[in-house]
Amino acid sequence: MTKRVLVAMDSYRLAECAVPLACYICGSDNNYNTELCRHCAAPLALSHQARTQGVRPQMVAVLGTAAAGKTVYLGMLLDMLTRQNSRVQVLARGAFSITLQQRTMMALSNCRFPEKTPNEPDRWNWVHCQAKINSKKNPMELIMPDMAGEAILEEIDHPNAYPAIHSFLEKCSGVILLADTDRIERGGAEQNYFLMKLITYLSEQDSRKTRGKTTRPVAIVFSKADRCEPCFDNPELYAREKTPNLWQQVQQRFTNYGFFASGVAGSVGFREELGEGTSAVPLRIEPRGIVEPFEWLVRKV
């Protein structure tokens, strides 16, 4: 005797996987269930979230040299904005968006700075969040990655070396550019040259121009400004006197720009570690000027 058995058909799942999923950053097609883009290594969770929410997120780039403080600034910014804030509030989208904030605050609470961001794009932390500003009726969806400084410099010197950076900077709506005040005060020219190259790169890459100047807003933030108090008093005057080449480049190439000063570690010490040399230690945490550049940029976007 033969028994009849009903078996559910799961072929619809195969049909779903056969439809390619475009990467939100570079636009390359990927398999539906893949975690990272095969071309630029950006997380495809960004594409899934964009499809389900029906609102296309805007991109904000946080750029700077290696050890300029990008990870600390971005992590502290998110930690402050995810709490109750009277002017700007941020709500993280997806669990992966909280990783950067978590690692930064855990490191600072243990009196150390976060580990250096790796050069490999598949190990970067990406943040997708919803930002709500009092003066705007609708909240904004934003994507902000923590990209390695060496990778940014490599992309500037050799365009398309890092497809994720190239595509992101081409599409981003605004830029927060960090300048290391500590290295500027020590008289090094590295910051000046890097920032001038980056300003030139951003200007030439952006097609949105009015009278030869790009309209994409740029916030130039002097990080670690707690080591140079006059920088807080007048950041634009500080830029004019300490980084005149950068100040002139910004004047000539951009219409929307602002100069800011920020600091996270109110006091820094140094310790010698066997086999690793001298390392900086945050002695106390006193965030200053963290929210202002982000708030200015979001209002301009």
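Numbering follows the first chain given and starts at 1. Since we're looking at a predicted model, the values are computed, not measured. C-alpha atoms forming the largest set that superposes within 1.5 Å between two forms make up the rigid core. What changes on going to the form predicted together with the partner chain:
- The Cα shift for E273 between these two forms, taken after rigid core superposition, is 2 angstroms or larger.
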Given for the second form:
Amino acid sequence: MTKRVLVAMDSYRLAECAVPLACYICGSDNNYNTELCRHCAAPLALSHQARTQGVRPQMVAVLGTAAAGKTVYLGMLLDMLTRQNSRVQVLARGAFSITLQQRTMMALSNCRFPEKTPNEPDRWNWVHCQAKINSKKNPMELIMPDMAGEAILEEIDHPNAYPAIHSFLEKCSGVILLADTDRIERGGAEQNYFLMKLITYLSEQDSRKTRGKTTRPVAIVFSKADRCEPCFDNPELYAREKTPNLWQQVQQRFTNYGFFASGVAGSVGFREELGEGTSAVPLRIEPRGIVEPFEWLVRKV
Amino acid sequence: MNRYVVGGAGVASVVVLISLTWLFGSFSWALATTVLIAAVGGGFFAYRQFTQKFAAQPSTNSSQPEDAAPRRAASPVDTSNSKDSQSLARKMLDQGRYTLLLRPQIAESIPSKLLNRAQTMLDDEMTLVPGGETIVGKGANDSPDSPDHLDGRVVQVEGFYLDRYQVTNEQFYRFVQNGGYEQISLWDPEIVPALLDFVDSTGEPGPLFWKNGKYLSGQAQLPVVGVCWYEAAAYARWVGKRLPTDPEWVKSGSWPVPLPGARPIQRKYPWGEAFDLNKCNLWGSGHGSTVPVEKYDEGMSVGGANQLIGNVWEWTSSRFGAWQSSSSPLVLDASMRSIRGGAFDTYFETQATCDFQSGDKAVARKRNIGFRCAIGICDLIPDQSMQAEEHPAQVETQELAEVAQ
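Having seen the form predicted alone, I'd like the form predicted together with the partner chain now, please.
Every chain and every other molecule in the complex is listed next, the one we just looked at coming first.
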């Protein structure tokens, strides 16, 4: 006698996967079990989490030129906020959100800076976390990607070259803009021009404007300021004196802005790498001014 | 003078005679009494004159008056000199410059009472670190947490004294008040042209974060910060000490145990191998700034040096990079000096160990770098108490001799 058994049909199983999943960043449809968005390469885990939790995460962009310190800033920020119960507390959502923090901290504790973020969007680290602020009743869901500096520059020069950046900057609620103090101190104009371009781009993209000015909060952070003590004393004055173009642009295009200074390495040495030129080596780690811009931004968002 | 005395006595006799005649009512009785009084008084006067004359005779009869005169003249000068030197010694003790008095050249001319006080201050304020071998750099276990540019080497260290505490604002203020920034002899010759740059936030000579040449209220017991390596070295000279060398600093914290035929075993932290946030002031402690130097006494070294780890980095006299790995050397600024121990804002515990070395430019005046001083045993007079321990037989003999006397 034949046994009667119930066997699930494969087609029925696949039916579940056939329902498209919209990417939280760019909005394009993807297969249910895909890891990265086929259009912008953002992790679809963000979409899954947003859908299951029923809360719309806010997006915060950390922008700057290549080697301005975006990876170090983000990694350090997350580690500090998860390590100490201060005014802002952060809880990572999903194991992938800890990768950036882990890589950065492992490198810094061993007196090395983390490796340069690759230009390919599928290799970027994304952070999805819950930020709890003492003064606010409800915690906030935040998404913060660590994007490559060259890719940001490419997107500014050729819009839509990087759909992830384009969509993200269009939707993001706040921006942390890193200016490399070391290069400013050395007299290079590159930082100035890049930041001016970025500010113009951001203000053109943002539709929320009052009297022609963007209301999106922007924190301008002078990174690597440990090499310039006066920058810590008064970052706004420093901006006015050392980067007057940037200062003018910010004044004219934004209503919600703040100037900050931050530093991670207490002192820096250099090492000659075979075939790669000179690379900086942090001689010790002394974070300073890392949490303040983020805290300011989160309160403004 | 005798004429006046005789005249005076005559007048007195007439007055006494008249008074006694009126008293007794008889001139003869009065005269007899007056003669008697005059005889007794004259005799006494004569005796006194004689004794005074006799007492003065030796000095007048001296065979060498020229020698005697200078001796008398020199005597008060000598006294004032010794008083001056004693008051100077006392002043130096009050300023905390006791090691200057314990230098062999100076100790000879200091009274034993002051010398004992200096010795007591040395014992109270400095810890004795015995000589021996220590590993400087990565350490014996080649921990994967250690940076690539460090390389462990065994170094021989002579015995020395190390300050128990980091130099405080109060102590450094004495140096500033005493014109330390104006005494060129205290400073390294290469930095003298830049001395005018070493001012506080109000332009007065002093550490960077002071105001009007003084530390801020309530910060007397905090370690002095905002001083560059040259300021630290100048202060050390002023108090009669020096900055510790890199191996000396490591030895005082890690307290190595020598093993025959092997590398010495040494501690990762002054209190042991495991990190303890309750024994030092690092970023994780949550203070966010410096704390008084006496705090965290649970974290002191075996020898009794406090806060070798945490609170502020400490300048050493060595150049940064001296213990670099030859396989992965750093390209460094020539003026970089070695700092040790971590500070209140040091994020990683692995960067605040006894064997972790960092560096900064010698002219850097930062809010998290301070210093403590050291001095070699050979630079001071031998400790009396230690000598007594070393030669108990001699002491016994000496004590017996004293009893016999």
